[in-house]
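To begin, one chain is listed below as structure tokens, in the form predicted on its own.
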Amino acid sequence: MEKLSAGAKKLGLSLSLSQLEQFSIYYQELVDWNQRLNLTRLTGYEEVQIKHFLDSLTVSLAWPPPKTNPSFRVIDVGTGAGMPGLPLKILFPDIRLVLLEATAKKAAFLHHLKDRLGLNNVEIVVGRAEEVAHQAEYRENFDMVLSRGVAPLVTLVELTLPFCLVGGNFIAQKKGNIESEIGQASHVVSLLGSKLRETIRVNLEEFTDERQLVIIDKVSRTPETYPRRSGIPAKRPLM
């Protein structure tokens, strides 16, 4: 894993061994499952450590949880093979992580994975972010919501923001120029009780496409409208 501890100490972070190791085992893991499921395109040792690993770490410019705080909840909305949830869990042990996928093929192995990894507080979820959000111990009950590459932005946030408590965060990752998808998703936002805070750009040599983070504040509930039934936030985007 030299690559990806080169990069996080370029993050500021420092992994140790049993880190390492950790991430090790994922990485053997997700290989020899995606021989049987479609969980990455990407297998090559070094290009897992930077594509996945390290990308998913970058949320952590955004995001410096308290460490003191074991009741600190996060989920990964629309995970696939656990990122950036699990990379941020080994980053972070003490937080209490949900990992929400549609496909119980995937969730079979984040089960598999969970317990190769040895990690406790992780809950893995089967279901649609449109249906899921509307289920009480789901709904507005994170202090951080995150999503990697799911759907363009005004979409995403209709998904997402209703599992973000009023005063929580959502961080998306997001690649390319994405000032059009910026503008079209504003009203979105605000609509479900959001506003957007600051885009961060990772700036890391190991990416030689453009990468960012963009950060939205919860400060209002969301209306219990959202997000509507399944499909239709991507079919007809609140533009």
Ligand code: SAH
The other form holds:
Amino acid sequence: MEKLSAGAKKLGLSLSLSQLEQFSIYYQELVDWNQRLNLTRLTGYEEVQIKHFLDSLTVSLAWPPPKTNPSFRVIDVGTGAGMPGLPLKILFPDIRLVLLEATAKKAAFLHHLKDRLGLNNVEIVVGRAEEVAHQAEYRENFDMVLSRGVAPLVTLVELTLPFCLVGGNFIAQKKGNIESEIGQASHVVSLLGSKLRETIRVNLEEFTDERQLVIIDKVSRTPETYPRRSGIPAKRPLM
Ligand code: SAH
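Now that the form predicted on its own has been shown, please provide the structure of the form predicted in complex with S-adenosyl-L-homocysteine (SAH).
Time for the whole complex; same chain goes first.
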């Protein structure tokens, strides 16, 4: 895990040997399960370290202090094979993490991995954000909501902001030119009780493309009607 370790240093993070061992197990399990399940198209040892693990850890650039508050609740919406949530859980072991994933087979991998990594306070929820976000246990119940690679921002905010506590925030990991996505989503962000705070550009030579973190603050409650029924946020984005 040398590439990961070196990249993390550039983010100001020093990973311990046991954390690096956890990432190594994560890599082995990912590649192993990927033979039976379509979890990722990246399987090379170096590319997984950079494009999956280090990329997930860049979210720490937007992480509010104190970084190890034990009651800090985080949800990763559309987590797939666990990213960015699980690398961040390895980094910050004290957080309480919910991994939300629509596909049951991917969730089976996450359960297995959670055991292999010996992680506590990780809950795996199988379901669609459109439905889970209306359940009292999850609605407006997270200090931080994360998501990577799930949908364009205008759709994504409808799937994620309802999970966020007032006073909490949503961090979207985005690639490429984000300006038009932000422009398209800005009205929807306020409709859902939120405010765009800033965009942080991730400047690491490890990444050849442009990557950024879009940070949105939740400032008031989201109206009960959102998110709309399954599939609608993608099919008919709020404009
Ligand atoms: N975040 C991961 C996976 C991205 S692929 C990563 O960056 O590697 C998108 C994932 O989101 C898929 O696993 C898909 O099943 C899940 N997903 C898409 N829409 C969803 C929804 N509405 N609710 C829950 N999960 C969803």
